[in-house]
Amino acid sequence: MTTEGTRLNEILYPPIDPYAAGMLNVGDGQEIYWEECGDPRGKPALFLHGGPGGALTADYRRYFDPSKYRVILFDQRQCGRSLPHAASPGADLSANTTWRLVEDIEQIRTDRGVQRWQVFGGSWGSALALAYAEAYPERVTELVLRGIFTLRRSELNWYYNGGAGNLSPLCWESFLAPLGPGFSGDCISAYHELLFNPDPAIHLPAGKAWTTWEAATSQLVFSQQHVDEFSDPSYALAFARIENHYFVNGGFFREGQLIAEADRLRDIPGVIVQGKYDLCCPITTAVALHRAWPQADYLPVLAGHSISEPAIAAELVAATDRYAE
């Protein structure tokens, strides 16, 4: 195990298996995989994974004290163990939108018999957490957020149209390669054509290139192990397709909506953990959210973007520990 991995393992709670899991039919032909771990009588908490298009990992259960929390986690539409999968032939993402995910969360809450819960999310998970909390503030006890992402056009352009590429030029060249020599234009739109092309010889390399760009730039120090974790072709294609689908559609938000409506969070305690050198989701967005939601604790740390970076993980665990009391 690397030094970083050892430090992370010391910060997180020990590995834990779910005590319950299942599939929930949420309509639109969608079945959502969910699981619960910790204490069935503990404080309810909901974990929202990133992407969109990511999936649960076993370590995500470890950010909560299992003796105090009842943690509910789920794979969002068409990724992870949820069905149908976005990497399947003829995948149709038309029923995969932010607001359908928000209603999926409500269905899970009702199905699991939860009245109110803490909502924990990072990167895309922070956007989904904000969307849910702004729609249903009465259901949220606290928000624990990191790597703030609100899908404003400036954020998408920074990461996918050249800004971030100036700080990681070799990785950026690999990202541009499927678009052809001398490409100039909107990379998000151009990738959309590749990712949804029915020919595997086109969509599989595009999925890998899109997903590798994120994996390669999401930690302060490049980690080949982290890139390898994203390399499964089915995972990479689903991740890329769902992300691109959301980004082409601006996250299904009005421009700047999540920050503009942050006044709805004024009665919700919260924590914003943000890597100072986050290449994927620059710190400017976290600052904008904190200005709109000053009730939250704002905690910039020496890190990049990933939840697995020890400086980020330590603050997240400290927050869940504090709210458990």
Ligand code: STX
Given for the second form:
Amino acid sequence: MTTEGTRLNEILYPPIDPYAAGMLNVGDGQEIYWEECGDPRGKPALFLHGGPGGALTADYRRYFDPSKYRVILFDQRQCGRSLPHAASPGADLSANTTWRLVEDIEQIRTDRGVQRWQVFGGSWGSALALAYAEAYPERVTELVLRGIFTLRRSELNWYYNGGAGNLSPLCWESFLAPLGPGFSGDCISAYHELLFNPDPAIHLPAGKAWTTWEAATSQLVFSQQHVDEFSDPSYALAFARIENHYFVNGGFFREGQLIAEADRLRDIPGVIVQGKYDLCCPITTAVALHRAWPQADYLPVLAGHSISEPAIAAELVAATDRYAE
Ligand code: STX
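Alt. form predicted together with this ligand, vs. the form predicted on its own above:
Following is the full complex, with the preceding chain placed first.
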């Protein structure tokens, strides 16, 4: 194991298996994979993964004390074990929107018999957590957020149209490669054509290049192992297609919506854990969110973007431990 991996292992709770799991039919022909772990009589918490399209990993269960929490995790529409999968031939993403995910969360909550829960999410998971909490503030006991992402045009342009490329020029060249030599224009819409092209010789390399850009730039210290973890062609294609679909649609938000409506969070305690050198979701968004939601604790740390960076993981676990009491 790498040094970082050893440190992470010491910060997180031990690996556990779910005590219950299943598929929930949420309508629109969508089946959502969910799982529960920890103590079935513990404090309810909902884990929201990133992307959108990022799917669950087993380590996501380890950010909560399993003797105190009842943790519910799910694969969002069309990724991970949820069906139909976005990498399948002829995939149709038209029923995949932020507001349908918010309603999926409500369906999972009622199906599992939960009244109120802690909502935990980073990156896209922070955007979805904010969208959910602003829609259903009375359902949320606390928000534990990291690497704040609100899908404003400035954030998308920074990461997918060249800003961040200045800080990681070789990775950026690899991201641009599928667009052809001398490309200039909007990378998000150009990638849309490639990712949804029916020819696997076009959509597979595009999916891999898109997803590699994210995995390669999400940690302060580049890690080939981290890149390899996200390189499965079907995973990478689903991740890229779902993200791209959300980004061409502005996240299904009015521009600036999540921060503009943050006054709805005024009665919800929470933390904003933010890597100071987050390339993917620059700290300026976390600062803007904190101004709009001053009740939260703002916790900048020496790290990049990833949930698995030790400085970030340590603050997240400290927060869930604090809220467990
Ligand atoms: N996407 C940010 C996000 O949620 C803009 C994310 N970035 N990388 C990931 O998720 C993986 C770790 C799942 C690759």
